[in-house]
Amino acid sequence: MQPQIRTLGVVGSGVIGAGWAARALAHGLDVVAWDPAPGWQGRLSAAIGNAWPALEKVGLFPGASLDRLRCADSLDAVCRAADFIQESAPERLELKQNLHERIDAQAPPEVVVASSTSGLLPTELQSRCRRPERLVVGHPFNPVYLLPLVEVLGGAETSPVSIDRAMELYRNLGMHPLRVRTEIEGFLSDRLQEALWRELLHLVNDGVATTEELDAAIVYGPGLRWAFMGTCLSYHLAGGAAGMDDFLKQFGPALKLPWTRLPAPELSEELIARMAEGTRRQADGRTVKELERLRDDCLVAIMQALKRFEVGAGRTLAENEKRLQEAHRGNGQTS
């Protein structure tokens, strides 16, 4: 039997690393973090503090406390203390390879090491490791402390035990670990998002629509049904009683029409300015922190609404609440 994971090591304390730290603390784990950037400790504490109100609404596990965060003074200190290490460094292959080589040399053999990379291949990340079998990718989504999806995949030398260990941890953190069976750049969700993003950039670049109009085209329409059915099942319904078969026969020919332009447009200064101006107008004077809190409140409300029907993120939330109630009962508390 594998030892229980009690301490999460967080390497890299930016938006993603801070999100991992907040989620782990809310689930009653100890967190030891490290980052080479100056002043990272204050920024990490502020980010976790900003996330905590939303986590309180979702529910805190026994022992959950901001006091269980420890800021280490070295990478070696994280490797000595952690039962599981989550790396969330910038998306640069050379940087991550060097980092994983150092972690691999310092962490005990039984410690699984995961990368939050959003598209780099685990086979490349583990290429300099003496114990490549323990490296996995655990790609989360922002905000990590609320969104349950985490894509999990291994490289050519990753062991099934390491994959299972990572999947178990992520489930215990109230997440939905999605096993990516084929090692592919960008994995699954980001490849889908990138297609939409590229088309959006073309529409802004060509003067067809503004950022506000394009966001409205998602928020008031497909975005609502994507929260609980995704794309494939939604289109299955669009086919009527015969489902996807009739949908593709009826609407499939439209796929040949020039409705999309998937290659990305040139990021000219003009396009960058249009995107920045549009999103500043949408922010309407609100700071990023204010928008983050609004986003968190909306996400909590949506997940709680979906919980009633046990679909999508609502099902994951319901499963996590059962674990939460069991944990409180086991701790002699009432939830």
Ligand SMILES: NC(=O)c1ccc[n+]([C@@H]2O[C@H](COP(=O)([O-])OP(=O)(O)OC[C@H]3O[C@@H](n4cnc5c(N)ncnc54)[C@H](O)[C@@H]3O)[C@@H](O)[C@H]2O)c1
Given for the second form:
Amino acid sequence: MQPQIRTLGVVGSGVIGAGWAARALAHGLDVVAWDPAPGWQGRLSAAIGNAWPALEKVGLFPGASLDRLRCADSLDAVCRAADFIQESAPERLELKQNLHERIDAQAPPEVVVASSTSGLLPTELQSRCRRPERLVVGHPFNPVYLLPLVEVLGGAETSPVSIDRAMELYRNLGMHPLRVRTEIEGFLSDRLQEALWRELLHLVNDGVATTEELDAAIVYGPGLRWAFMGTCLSYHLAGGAAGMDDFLKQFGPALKLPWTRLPAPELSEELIARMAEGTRRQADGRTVKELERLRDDCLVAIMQALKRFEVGAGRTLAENEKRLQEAHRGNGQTS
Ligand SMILES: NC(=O)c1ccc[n+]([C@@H]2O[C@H](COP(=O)([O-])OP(=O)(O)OC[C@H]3O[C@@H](n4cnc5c(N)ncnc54)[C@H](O)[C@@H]3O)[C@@H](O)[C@H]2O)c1
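Starting from the form predicted alone above, please write out the structure of the form predicted together with the ligand.
In what comes next, the whole complex appears, and the chain from above leads the way.
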């Protein structure tokens, strides 16, 4: 039997690394982190502090504490202390290949190493490793400490045992690991999101709509459905009693209309300025930190509402709460 994972190694402590650290701490794990940027320790503590109120609402596991975060002074120290390493360094292939070569040389052989990459292929990331079989991709979503989805895939050399070990850890961290069976760039979720994003940039570029109008086009409609039924099942209902069959017969011809564009528009200075100005107006003076707290409160409320119906992220939350109660019982406490 594999030993239990008690210490998560966090390599790179920006938006995503900090999110992993917060999630692991809330589940009672020890976290040992390292980042090469000056002043990273303060930024990491602040990011975890900002996430903690939402995590308290979701429920803290026995032993969960901010004091279990250790900021290491070297990558080597993380590799020596961690039972599982999650790399969240910048999305540059060469940088990540170098980093994985170093981690691979230093971490004990039984330690699985996961990359948070949004779209780089694990086969490329593991190409310079002596033990490529332990490298997996575990692609999370921001904020990592609340959104349950993590896409899990291996490269040509990854062993099924490493995939299983990663899936198990993510489940124990209250997540929904989605096994991506075919190794493709961008994986599944980002491919879908990018298609929407490209179309959105075209609509702003062409002066058809503002960022605010396009956000409204999602927030008041499809966005609400997506949280529990996704696109396919929602369209199945849109076809009436006969479901998807009729939906495709009725709306299928529209797929041939020439107005959707898959190639992205040129990111001109003007388009960037329009996007930035539009979202600045929407933020209406609120800082990113303030908006993060609002986003977190909304996400917790949505997941708690969905729990009653045992669907989507609500079901993941319910399973997490069950484990949480068992953990508190095992710890001799009532929760
Ligand atoms: N931001 C997102 O929404 C998101 C979502 C899912 C996955 N990801 C992926 O997560 C990874 C990190 O993204 P992020 O948004 O946290 O970026 P970020 O810029 O916020 O953080 C990256 C961190 O890595 C550190 N770093 C730089 N060089 C390093 C090195 N050689 N070794 C270790 N750390 C190093 C930086 O100092 C920084 O703190 C990327 O692979 C990205 O594709 C991002």
